[in-house]
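The chain that follows stands alone, in the form predicted on its own, written as structure tokens.
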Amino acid sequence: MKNNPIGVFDSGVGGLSIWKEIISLLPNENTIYLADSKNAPYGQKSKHEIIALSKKNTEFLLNKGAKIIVVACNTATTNAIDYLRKNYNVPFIGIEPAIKPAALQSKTNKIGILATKGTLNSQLFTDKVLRFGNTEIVEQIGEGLVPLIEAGQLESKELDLLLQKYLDNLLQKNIDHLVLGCSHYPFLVPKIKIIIGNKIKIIDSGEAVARQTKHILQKNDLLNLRKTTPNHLLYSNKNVSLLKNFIPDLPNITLKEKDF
């Protein structure tokens, strides 16, 4: 089992921001990444639909021998991870908006969160917000951003205008921290920094998820200690070539397009 891969899934290319942190922290581990781009974005779907898609993704990765599964999608985590943990006998790592560190570090007691509708409307997110009653959490739905990222339109005028609009709404609230509540959004950080400047700290969950993955692997005696070159299989059910725009140029990465 130790040599089996870490499974990672997302509604598309966004989870590659998490996957990159994992392979950086755990250089011996084999991985399988699943981009369900055909069904992106998850943020506009019902809880029932999100659970069904998460089941399908989980079973795909388990059939490929995954020893642990990282749900690298905020919407899938907040809506489906409890179901997955109850119904599958494998460790799951979720990704949630990093509200806690932002709230603890905030000087203005006002933090912004840019996320999908599915994440912001979930019960898990609501429960998390209630724990920080002294901090005002300004929510902003990033409607339209995920489809543009999925289409590889990172430099499009449409994306720039949407991002400017959403960040302007948050800036007007005197926030001092911006939480990125979708795994797609770290790919927008260079653009976000241009708009918000250096006074507002950007927080995402990538490094924390990688550390938690390592912790759970150690706890379950599943760490791969072999000093061999790992293999990384990246699957997409839409345009697999798009993945190349979001990954490092490594010789041990194989891209596969598969209808699932």
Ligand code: DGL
Given for the second form:
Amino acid sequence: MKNNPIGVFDSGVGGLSIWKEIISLLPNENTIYLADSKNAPYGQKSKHEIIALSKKNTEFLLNKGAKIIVVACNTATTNAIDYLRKNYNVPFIGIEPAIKPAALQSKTNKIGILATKGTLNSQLFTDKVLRFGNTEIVEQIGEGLVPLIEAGQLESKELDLLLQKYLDNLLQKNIDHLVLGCSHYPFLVPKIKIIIGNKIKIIDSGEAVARQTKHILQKNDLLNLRKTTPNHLLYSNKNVSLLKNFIPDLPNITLKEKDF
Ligand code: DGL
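Previous: the form predicted on its own; requested now: the form predicted in complex with the ligand:
The next block holds the full complex; its first chain is the one shown before.
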């Protein structure tokens, strides 16, 4: 079991921002990544639909022998992880917007969060926000950003305009931290920095998720101790070559396009 892969899924390429942190922190581990790009974006879907898609992705990864599953999608975590934990017998690691570190560090007591509608409207997120009574959390839905990233249009004018509009809304509120609540958004950090400058700190959860994955593998005696080069199998159900724009060029990565 220890040599089995870590399974990771997202609605598309976004979770690769988490997967990168995982392979860097856990260099012995084999991984399987699932980009459900055919069904992206998840952010506008109902809880019921998000659970059904998360089930499908989980079962695909379990059939490939995943020993642990990382839900590298805030929208799927906040809507479906309770269901997954109740129904499957492997450890699940989720990703949630990093509200807590941002709130603790904030001097203005105002933090911004950019996330999908599905995440911001979820019960799990709402419960979390209520715990930070003294800090105002300014929410902004990033509608339209994920489809542009999924279409490989990171350099498009359309994306720049949307990002400018959303960040302007947050800048007006005197925030001093910006939480990236969607795993696609770390790929926009260079653009975000140009717009918000360096007075506002950007917080994302990628490293924390990798650390938690390591911790849970250790706790369950599932760490791969072999020193051989691991294999990384990356699946997409739509235009797998798009993944190349978001990953390092390594010989031990295999890309596969498959309908799932
Ligand atoms: N990358 C995902 C997230 O972290 C989902 C984005 C989407 O498909 O709308 O929320």
